[in-house]
Structure formats: C-alpha cells, structure tokens
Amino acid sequence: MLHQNLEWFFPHTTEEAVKLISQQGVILHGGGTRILKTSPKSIKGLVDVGKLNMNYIHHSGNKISIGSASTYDEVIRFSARTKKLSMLVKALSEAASTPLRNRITIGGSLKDFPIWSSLYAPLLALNAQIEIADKHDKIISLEEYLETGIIKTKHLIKRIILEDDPQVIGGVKRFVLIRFEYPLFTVAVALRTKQNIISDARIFITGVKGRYKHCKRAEHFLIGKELNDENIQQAKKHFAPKFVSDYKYSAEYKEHAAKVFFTDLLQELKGTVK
C-alpha cells in the first residue's frame, strides 16, 4: 500500500524535478513500473515527468538522441519506420509483455538498473552517452555513469544519445527460458569494420556478478584480425564472465551457456562483416 499522505508533483522544468527528488522519500514517476519493485510505504512523493519535454527520438546526421520518458514501444516503432537502431530494439521486443513494453521508460530502466535489464548491454556495447541533471546538465559515456557510482545519486537522466554509424554491426543475445521472461543475462557486442578487417570492438555482458562486465579481453584479441571460424573459436576463449549461482543454475553452467551464445552471435555477425 502507498503512503496514506503521497504527493504528486508536475514539474515544468528538470531543475524543479531534480530539487524534489532531492527529498526523502520522493521518486521519479514515468511508467510507473519501478512502484512495482519498491517498497510503497517507503515512497512520499511522486515527481511525474510528463510536462518535462523527455518524450522523443531525434535523429540529426549521424547522433540519435532518445528522450528518458521515451518507451520502448516508443523505440520500437521509431525503428520500424526507419530502420535505425536494430541492435537496440533487438533486445527491447524481446523485453517483458507488450502492455508492459507500453509502459516502461527509457530512463527509468537506466536509472534503476535491475539486474534482468535488456536495455543495458546493447546500449553499453553502442558506448551509448547521456545527458543527466543534477546540480548542472552534463553529457557523459553510460559505461563512466555506472563506473563513477553517479548512477547511485540523485539525478534526472534527461536523454540518451547513439552514435548512427554504418559502419558498425551488432547483435544481441538474451538467454531466457521464454521469451518475455527476465533475461538470466544480455550478450551484446558492436564491431566496426573496414575491408572485413575489425578496427574496434566492444563487448559486454549483463547478469553477471558485478551486474555487468566489459568484456575488454575478448575486444583485444578481435580488434586488427578477420571476423572467421578460428578467430572466433579463440575469442571463445579470452570471453570470461563470471556468475553466481542461484536455485536454477550453478555458476559453472551460465558461464558455459554465455560463452555459447557469445560465440553464435559472432558466427551471425561473420555473414554482415563488410
């Protein structure tokens, strides 16, 4: 049950919502789901984004930028009409139910991080930026928003913004047991390539101990080589994420599975390499 004396609040601008959720107690509301994992009797105030501008997807040569109140159907159907963001969506339609996909908010999935999150890897692997309000508005790389522990502090995740570069091919692999169940984890990788050569790459991994990993050796071994069956077979190898063991599965056996899917999607990417 909600607090009997909960407050709703409409901020016009982000300086406003960003000094009430300075309060104890007092949250940001979008799609709402995030009451769904938080203890209510905890939350006093509701800070809703609606008249703060969050909701939109520009594209301007080659940036994206997807406002934080944005949904994932929202994104979906962005990049059905025009074939943008293939990478990202591939995780999102595959994220939870369709009512809930109506619901949940770019932002708000980035600001709570649950550890069964889609949206995390494809978007780290796409060394996505975002601009965030707290005492001042700056732009920062999502990976350097979760290293620093800013995540952890009050702020407004105002909008995230995407590199669009031909050049770059990527997939994503969720392990789930059926499709709209929370994902054990989310294998992502990004690899920008010239005359079938890899001139960089990037690779991570989420559900894993520690939330998420850089998979920083793997990218190594791949930058400067061929996208084929052998090189694939060692970056197999230098590919190392470490789980912890739960009721359904031992640590031993997820780190198996990812290696698994971690090399199928390199072996789906082989046939895109240009």
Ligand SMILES: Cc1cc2nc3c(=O)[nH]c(=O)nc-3n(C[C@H](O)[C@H](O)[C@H](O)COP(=O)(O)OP(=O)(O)OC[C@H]3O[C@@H](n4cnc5c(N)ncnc54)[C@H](O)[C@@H]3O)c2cc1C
Given for the second form:
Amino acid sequence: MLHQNLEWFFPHTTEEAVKLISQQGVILHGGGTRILKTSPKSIKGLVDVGKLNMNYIHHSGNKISIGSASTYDEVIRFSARTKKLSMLVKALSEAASTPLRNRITIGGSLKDFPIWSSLYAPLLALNAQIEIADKHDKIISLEEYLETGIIKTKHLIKRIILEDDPQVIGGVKRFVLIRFEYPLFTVAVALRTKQNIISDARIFITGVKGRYKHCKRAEHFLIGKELNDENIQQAKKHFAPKFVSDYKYSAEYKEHAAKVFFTDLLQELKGTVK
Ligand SMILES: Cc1cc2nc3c(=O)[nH]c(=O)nc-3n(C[C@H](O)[C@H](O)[C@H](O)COP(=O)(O)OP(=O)(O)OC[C@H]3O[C@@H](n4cnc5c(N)ncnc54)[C@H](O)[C@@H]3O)c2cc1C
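Form predicted alone done, so how does the form predicted together with the ligand look?
Entire complex below, previous chain first.
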C-alpha cells in the first residue's frame, strides 16, 4: 500500500525535479505501472514527469531522440508514421497490453529494468545512448549505464538517443507461451553488413542470470563472415546465455530455447542482408 499522506509534485524543470528526488522517499513517477504494482510504503512523495517537456520523439539528421516521458504506444505510433525504429517497435508492440502501453514510459522502464523488459535488448543491440541528469547532465552509452551501476543511483533519465543507420539490419524475439505473459527472455541482434559480409555485430539477451548478457563470443564469430546457413549453425555454438531455473522451466530448457530463437533470428536476417 502506498503511504496515505503521499505528496505529489509537478515540477516544470528537470533541475527542480532532480532537487526534489534528492529528498529521502521522494521518487519520479513516469507511467506509474511499476510504482502501483509494488506500492512501497517507503515512498513519501512522487514527482510526476508530465510537465518536464520530455514527451517527444525527434528525428534530426541521422539521430533519433526519444524523450523519456514518451510511452511505448507513442514510440509505436511514431514508427508507423515514419517507418523508423522498426526493430525497437517490434519488441514494444508485443509488450503487456494496449492500456498498459499507453501508460508505460521509456524512462520508467529503463530505470526499473524488469527481467521481462522489452526495451533493453533492442536498445543495447542498437547501441543506444542515454542522457541523464543528477548533479550534472551527461550522455553515456546504455551499456555503460548498466555496467557502471549508474542505474542503481538516484537520477532523472531525460532521453534515449539512437542512430538511424540504413546499413544496420536487426531483429528481436521474445519467449512467451501465451501472448499476454511476461517474456522469459528477449534476444536482439543488430548487424552492419557490406557486400554480404558482416562488418559489425551487437547481440544482447535479457532475462538471463545477471539480468542481461552482451554475447561477445557470438559477435566475434560473425564479424568478417557471410550470414549463411553454415555460419548461423556455427554462431549458435558461441551463443550460450546462462539462466536461473524457475517453477516452470529449468535453466537448461531456457538456454536451449534461447539458442533456437537466436538461430531463427539470424535466419530471418539472412534474407535482408545488403
Ligand atoms: C501486467 C504487466 C505486464 C507488463 N509487461 C511488460 C512487457 O512485456 N515488457 C515491458 O517492457 N514492460 C512490461 N510491463 C511494464 C513494466 O513491468 C514496468 O511496469 C514499466 O516498465 C515501468 O514503467 P513506468 O513508466 O510505468 O514507470 P513507473 O512505475 O512510473 O516508475 C518505475 C521506476 O522508474 C522511476 N522513473 C520513472 N520515470 C523516470 C525517469 N524519467 N528517470 C528516472 N527514473 C524514472 C520511478 O521512480 C520508479 O522507480 C508490464 C507491466 C504490467 C503491469
């Protein structure tokens, strides 16, 4: 249950919001879907992000900026209009339900990082950058945000920045038994290709032991090679994410399923290599 005397704040500047969340028990409120679910009693105040001008998606040159107050649904609608962000949107459009996608924000989802996150695997594969504000504003890679533990500190996420690179092809797959279920894992692959040869690869999976894994061995194997059936089968041997067993599935079963999803994803990408 949330605190009965919970105080709401509606700041107009990010500086004001950062100052407010420096108080104990005061946190940001994006879509509220996680806060409502967990309803921790320790929360004394909620700082709504709605008036901070962070609800936008801008495309300028080869960069796309997604303001952190944008909802999953707004990103999906931007993509339908512009035909951009198709890999990210494939993941987001399968997340939760329509009413939830109307509420879940990019910022709240990045800070929360549930193991069923639809957002992290594609953003990490696309080498997204994140702009955060605490004492100072900074832009870092999303991978660094996780690796350095900044995610665990108190800060405000302002936006995500993605490169719009036509040379990059990518895909994402999530493992669910029924559509409206938390995904057990989400795997995403982004490849840069030139004359049929892979010149760069980024492969990430979430839902694993340690929450996410950057699959560098599989990347190293693929770089410099053609995406053909033989190399796809070989790449599978270099892709070995580790899972934790749960009441439904053993760790081994999940690893096997992840390998199948990974090779299926590469097979799908094979047809689109430039
Ligand atoms: C039934 C159900 C199914 C779901 N299925 C999926 C799914 O398949 N895939 C998926 O990706 N998600 C799914 N979600 C959503 C996910 O579990 C979280 O609830 C959601 O990502 C939280 O986003 P929010 O905007 O509602 O954050 P909030 O609940 O508002 O906040 C979450 C945390 O982020 C902090 N925060 C909020 N905004 C910011 C900001 N701008 N900067 C820094 N910190 C901030 C808050 O202080 C809080 O600690 C599902 C949710 C439900 C209820």
